[in-house]
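Just the one chain here, laid out as structure tokens, in the form predicted alone.
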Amino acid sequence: MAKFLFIYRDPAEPASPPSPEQMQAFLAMWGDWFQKYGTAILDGGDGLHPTGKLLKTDGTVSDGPYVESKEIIGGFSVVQCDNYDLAVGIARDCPIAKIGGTIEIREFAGFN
């Protein structure tokens, strides 16, 4: 079985942040999800802070990554299926591509 690393990319910011009913909401669909595919999400990963740390290849540290809102990584899972077609089906349900965000699908090496 191949391993698929999910990367996150949330729709734009709302303009307010959501309610703690929306909230919960879109916490339920995640359980649902995390509930349909079972062993199959190997990690359920976490969100990610819009901030971080830039390391330059001559070994300098800078604030960062700055992008586009729309480039910003919100997060990540991994998942374990056959082939591509699987990981797709399993993608069209994950609650990010359910509220506009893009999941950007990518198979590991397996070097290790």
Second form
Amino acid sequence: MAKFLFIYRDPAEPASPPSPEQMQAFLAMWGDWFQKYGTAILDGGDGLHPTGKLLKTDGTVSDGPYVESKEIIGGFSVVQCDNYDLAVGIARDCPIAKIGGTIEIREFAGFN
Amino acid sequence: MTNIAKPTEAIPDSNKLVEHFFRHEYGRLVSVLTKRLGMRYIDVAEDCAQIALSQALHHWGRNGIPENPGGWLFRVASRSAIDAIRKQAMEVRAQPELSSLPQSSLFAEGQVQPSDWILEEPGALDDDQLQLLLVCCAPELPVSSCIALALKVMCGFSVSEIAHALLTSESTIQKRITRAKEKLRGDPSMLKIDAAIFDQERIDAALMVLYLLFNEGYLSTHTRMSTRRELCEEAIRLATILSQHPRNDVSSVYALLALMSFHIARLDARTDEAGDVLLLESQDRSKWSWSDIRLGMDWMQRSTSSVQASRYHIEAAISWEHCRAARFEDTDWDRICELYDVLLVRIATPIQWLNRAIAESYRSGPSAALQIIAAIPESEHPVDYPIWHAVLGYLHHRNGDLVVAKQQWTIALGCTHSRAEQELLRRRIASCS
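Return one more block: the form predicted together with the partner chain, after the form predicted alone shown previously.
In what comes next, the whole complex appears, and the chain from above leads the way.
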């Protein structure tokens, strides 16, 4: 079994905030996703605040959001399955993918 | 890692949430926060409601729905409201020139501490919703603005959803809402929303707004039945809130609820599979919802407590006459004509005369109906109203005058934007030649 980190990327500037009805539909999609892949999802993860800080090599710290990026990292989950194909399949069904976000899938190297 | 999920047990069962839960919670949160902050801060209230729902989405999606989802949302929304107020207060302190700007009534009055209301669990929230509803239905605002505002702040529709439902543009809806809010914010009586808002004039205005909101759904030619039904259901939901009014005479609210129930019972039967409008005589009465009709009868029963009959009492009685006829031929047209005569004493609009004429056409034939219409001064004819011409065409057609029927239907075709209606009219026009 391999472990994968799903990194959710949202567009930096969404067109307009979702309506309450859309949010409820979105919540239902999360529910379906957990239901379907419950055993594979090791950690549902968390969402991330849109702003943050960046420590650069010269030691300076700047406040995000960072204008240069078109997408911001909005959250993550940890998924366990046999191979990349299965991981991609799980990601494809994830609500993030269905509402126009992208998902970066990275396998854990297993150093520890 | 945060909250290691145990997915099999912690599966968020989103099906547990009732339909439109988020939308209706939005309305409750905006009501309760606006009540506490004052009308000037309705935008802050809306932002906080949005933040609470958005946090719920992220949290509940991963961890499951809490036992008391309404209370959860209320706590998050209250906290963000307090943060927003504190931030505002700090900005005012840092920049004294801002101090002339209106501050939050909550902060400025200094008499209410955030802790007083953050712990206050929702429960009696309907009272807040009732008051905000009466604010939104301000008699001094155009009805179209009241409808848009109520759908936004009480029903949690987004601007684009309102535009879609009311078949208009987003910018039109945005303008209506912005202007309505500006007007309400500037009104000194809106600084504090309290029981003073419970006057009969406001209730009457609210009844009219809800009546028209219902009609938007019922008479609309919107292609999606679900959208039309939603508007009708929202009107009924808000009217039910209004019926909990603690003072004054609410029998007219009961009558309006009866009217709405008798109508929504027949909503699905009003169109055929292709979405074309079916006239009463062609409807499949087995498709009528008897549970809604029964509900309407209950409301009607309760509405009789008043000595004074409102227009809604009369219209509900007319609608009831249609519901109780097992077949179209069984309709008691004498009674319906009589009820329209009572209604016309109060509201003698050309549209009501038109309805009276239709009833007359079934009682004593199309020529009698055309005589009634001929008596309406021509200057009052609603010439841009497609239904006016469609009905005239229909009466002339039944009277055997195909030439005039065709003329009227052609005019109707020119003034309707609905594709379903256009289709129906084209077929009728073709049948005349």
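What you see is a predicted model; the values in this text were computed from it and never measured. If you superpose the two forms and keep the largest set of C-alpha atoms that fall within 1.5 Å, you have the rigid core. Positions refer to the first chain, counted from 1.
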| query | Core-aligned, is the CA shift for K56 between the two forms 2 angstroms or more? | reply | yes
